[in-house]
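Presented below, as C-alpha cells, is a lone chain in the form predicted alone.
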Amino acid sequence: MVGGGARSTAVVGLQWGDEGKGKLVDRLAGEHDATVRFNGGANAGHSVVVGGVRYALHLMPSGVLSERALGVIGNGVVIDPQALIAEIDGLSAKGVDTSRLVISDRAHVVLPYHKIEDELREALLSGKALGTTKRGIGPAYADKVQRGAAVRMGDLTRPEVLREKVEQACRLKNGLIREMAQRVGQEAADLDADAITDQALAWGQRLAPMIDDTVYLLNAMIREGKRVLFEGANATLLDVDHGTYPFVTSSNSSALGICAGAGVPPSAVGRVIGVMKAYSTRVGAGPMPTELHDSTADLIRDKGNEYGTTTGRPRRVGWLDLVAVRYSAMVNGVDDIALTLLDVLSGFDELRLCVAYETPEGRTERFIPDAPRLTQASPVYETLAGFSQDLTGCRSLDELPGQARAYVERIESFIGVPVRSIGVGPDREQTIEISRGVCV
C-alpha cells in the first residue's frame, strides 16, 4: 500500500479558493490513472483553458479533459444531480469524453429543499450572512450528519428507499421552511414529496451507469500501483475545521479531507502540492487582513479576471498574505508549491507582502483561524520592487525579470517550501516548471 500511495498526488488550495487548482490538475491528469474530487459541491468552480477554449468545471473532476484519467466523484462530495447532468451535457457538446466518470454511491444528494433552506438562512442572518452561493451545500452536509432523512446517490436507483427518505425529509422541513419564510416576510408552500421523488428518480435513471462503490475502486487502483490524483475543491482557509470559522465552507477542503472524502488510507497520499496565487482574493464574507479597496484592487481584479467561476461575483482582492499561506502549507504537509497568476502583478512599481499581524495582544506571525479575532488583525508588510515586463511568454526561470524572481524567492523562503512551478497565464502551456525550487 505504501508503495502505491507514494505514486499518488494531492492538489489543494492554500488560500480562500480560486488559486488555479483546475489548471494544475488538468496538467497532471495525463500522468495519473484517476482524478478524484473528495469534497464540496456545485459551489466550487475550476477554470481550465486548453487551446484557447475555457472550460468551467463545478462537480466534474478537472482531469475530465484528460484522455487517460478516470474521473471520480468521491463520497465526500455533495452532488446536485441536475447541475451535474447539465455539466456533463455541456462538456459533451464541446467534444469532451465524459464516459470515464464514476460517481460514489455514498455521495450525498443536494435536493430542492436544501437550496430553499440555504437561501432562507442567508436572509435570516441578514448583515451577518456567511456569503454562501445558495446552492444548498451547507444544508445537504447538515442532513448528512443528522442522518435521519439524508439521501445518497445510490438511493436514486432504489425507488422505494428514495420515496421514504424524501417523504421523511419533507415532513421534517416543511415546518422549518415555513417558519423561516415567515420571519423574512415570505410565504412558503409545503414541499411536494412526490414531485421531488419523481425528479430525483429521473436523475438516477440518467446517472445510474456511472454510480458505483468508489471506495473499493480507488483502493484497488492504489494496490495495483496505479496513480491517483486527489483534487480539492474550495481551499484550506475555507476548511470547516481549519479555516476562518464561521466564514468557511461545509467540508474539509484541505488535504486532511482526502481520507474521509475518498475512502482511502493516509498512506495513499504521497506528494501534496499546494496551489497559491501571487496575491490574495476572497469571495463572500469573512475577514481578509490584506484586502484592498482602491485602484490597485480594481487593476488586479481586472487583469486577473477575478470574478467567480460559479457565481460571477467580483472577488475581493488584496496583497499576498504570507502568514496565511505558511499556515496552510503546515496544515496540509505541503511538499511543493505551484504559484499562479504571477503575470497579473506586472506593471506595479512596488509589491507588498504580509509577513506578520498586529493584534490587540501584540505582533504575531501565526495565522488566526477564527473570524472575530482575525478581524482585529492588521497586516505588517514588507515591500519589494515591482516589475513592468510582460511575463506571459516566459517559459523558464531565467526569462523572468530579476524583480519577479526576487518576489518568488521571498515567497519560498518565508513559507519554507520549494516553489516548483509558476503560472504566467491561463493556458495550460503558460507555466514555468522548476526542478529544484527557486532558492538554489
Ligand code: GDP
The other form holds:
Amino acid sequence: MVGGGARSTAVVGLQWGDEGKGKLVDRLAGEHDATVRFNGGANAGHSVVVGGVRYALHLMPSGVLSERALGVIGNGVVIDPQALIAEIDGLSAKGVDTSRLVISDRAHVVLPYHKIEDELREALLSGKALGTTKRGIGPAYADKVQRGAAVRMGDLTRPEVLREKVEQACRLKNGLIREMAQRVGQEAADLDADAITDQALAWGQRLAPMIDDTVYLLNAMIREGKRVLFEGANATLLDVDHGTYPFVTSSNSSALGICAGAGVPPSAVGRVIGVMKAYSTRVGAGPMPTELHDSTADLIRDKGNEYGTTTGRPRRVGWLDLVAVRYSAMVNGVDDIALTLLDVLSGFDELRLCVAYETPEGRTERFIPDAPRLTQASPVYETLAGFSQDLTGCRSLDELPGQARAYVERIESFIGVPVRSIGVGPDREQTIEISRGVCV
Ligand code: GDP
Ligand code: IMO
Ligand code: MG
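Any chance you could show the form predicted together with the ligand after that form predicted alone?
Expanding to the full complex; the earlier chain stays at the top.
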C-alpha cells in the first residue's frame, strides 16, 4: 500500500541555495493544503514574482500567496520573532492574507544575543569566516542542542518559564560575548535579561494565536489524505551533515531534514522535487569547484540578478557542476527535477558542464562533501554549443532552440532523473511544464 504521504510533495535545493525554490513552491501551493517550512530560519530568502510584483519571503512559507494552502512553520525552524512579525506586517501591507499561518510551539527562538554571537564568531574567524547571513542561525541551533537555556516558541506565552530561561541564557552568554568582543577590539555591554524578556513576551503576545502543536496538525492532515508541501530552505550542499562542511548552515537542509523538522514519519514524504539552476551559484565562503572569475561570471550575475535575497551580497557564479547535483539527487532521493534560470544562459557561444573532478588522488565522478578535500578538486568539463535566442517567452519544450534542449537532455542523462519543469524567467508564469521529462 502506498502511504498517505504519497500525496505529499517536497521541494529541496540541490546546490548551494537560491535555486528558485520559492517560485516553485508558490506554483505548487494551489494544489496543496499546506506548505511547511521544516528547517533554517531567516537566513532563507525565497523570491516569488506574481504579475510583476516581487515578494521576498524569509520565514513565511512561500505558499502564502496562494489562496488555499495553510502556512506551517515546523519545529525544526529557528524563528526570529521580530523578523517574522516584520514579514507578516510587510506582506499584509501589500494586501497578502497572512491569517493562515500556524507556528510550532516547539520551534526554537532566535534571540538578540544569538545575532550578536553570530557576528562576533564571524569576526573572530576573520580570514576563515563562514560568511554566514548573521541571522543568529548557528548560535540558536547550538543552544537547541545544548538545551539548558534555549527558548522555544511555546515559552513566549509563559512569562515565568521565559524569564528564568532568558536570565540563565544571559548569565551564560555575558562572559562569552564580553570576551569575544574584546578579542576583536570591541566593547560589549551586559545583556539586559529583563528587557529581552519583556520584548520576547510582547512578541509572544502578538504571535500567540498562531502558536500550536503543528506535529498533531500535520499528522492529522496526512491521515485525512490532505496534500502537504514541504518547502526546503537553504539547500543540500549546505546541509550540516551532507554539505561542504564546515561551510554549511546548521540544519539538515536536504529532504533528510523533513521528518525531524516537521515531526512526520518517513512514509509522509511522497514526491521529492529537486530544484537546480542551469548554472552554479554560492553566497558566503567555501569551495565551489566550477567558480568563474571572468566576464562570463559577470554576465550571468547581471542577467540572473544574482544578488542575495536576504543579505544583498553578490553571489559567486560558475558553470553547472553535474557531479555535485547528481550527488544531491541521490541524497534526497529526487523523483524529478525543476531546472531554473535556463533563460540566463542565452548569449554564450559555448556552455560547460562539470562531469568529473581531478583530485590529488586521481579523477573521480563522486562529489566530495568535505571542504578541505573539495578545495583540491578541479573540474573536468564537457562543452556543449550555446544558444542565443531569448527564452523568456517560451512556454513549451518545442519552442526551445535545439542547443538549449540538448543542454537539458545532457543534464537529465547525467543525473538519471527527469526534468519536469524549466524556468525561463522569475514570474510564476515563466515556466515550461514537461509531462514525462525531456528524454529519460
Ligand atoms: P530560493 O532561495 O531557492 O527561493 O531562490 P531565490 O529566490 O533566493 O533566488 C532565485 C532568484 O531567481 C530570484 O530572484 C527569482 O526571482 C529568480 N528566478 C527564479 N526562477 C527563475 C527563472 O527561471 N529565470 C530567471 N531569470 N529568474 C528566476
Ligand atoms: P535559501 O533558502 C544561499 C549560506 C550562507 C553561508 C552559510 C551559513 O534562500 O536558498 P547561516 O547564516 O545559515 O549560518 O550561513 O550558508 N546560506 C545560504 N545561501 N541561500 C540560502 O537560503 C542560504 N542559507 C544559508 O550564505 O554561506
Ligand atoms: Mg534564496
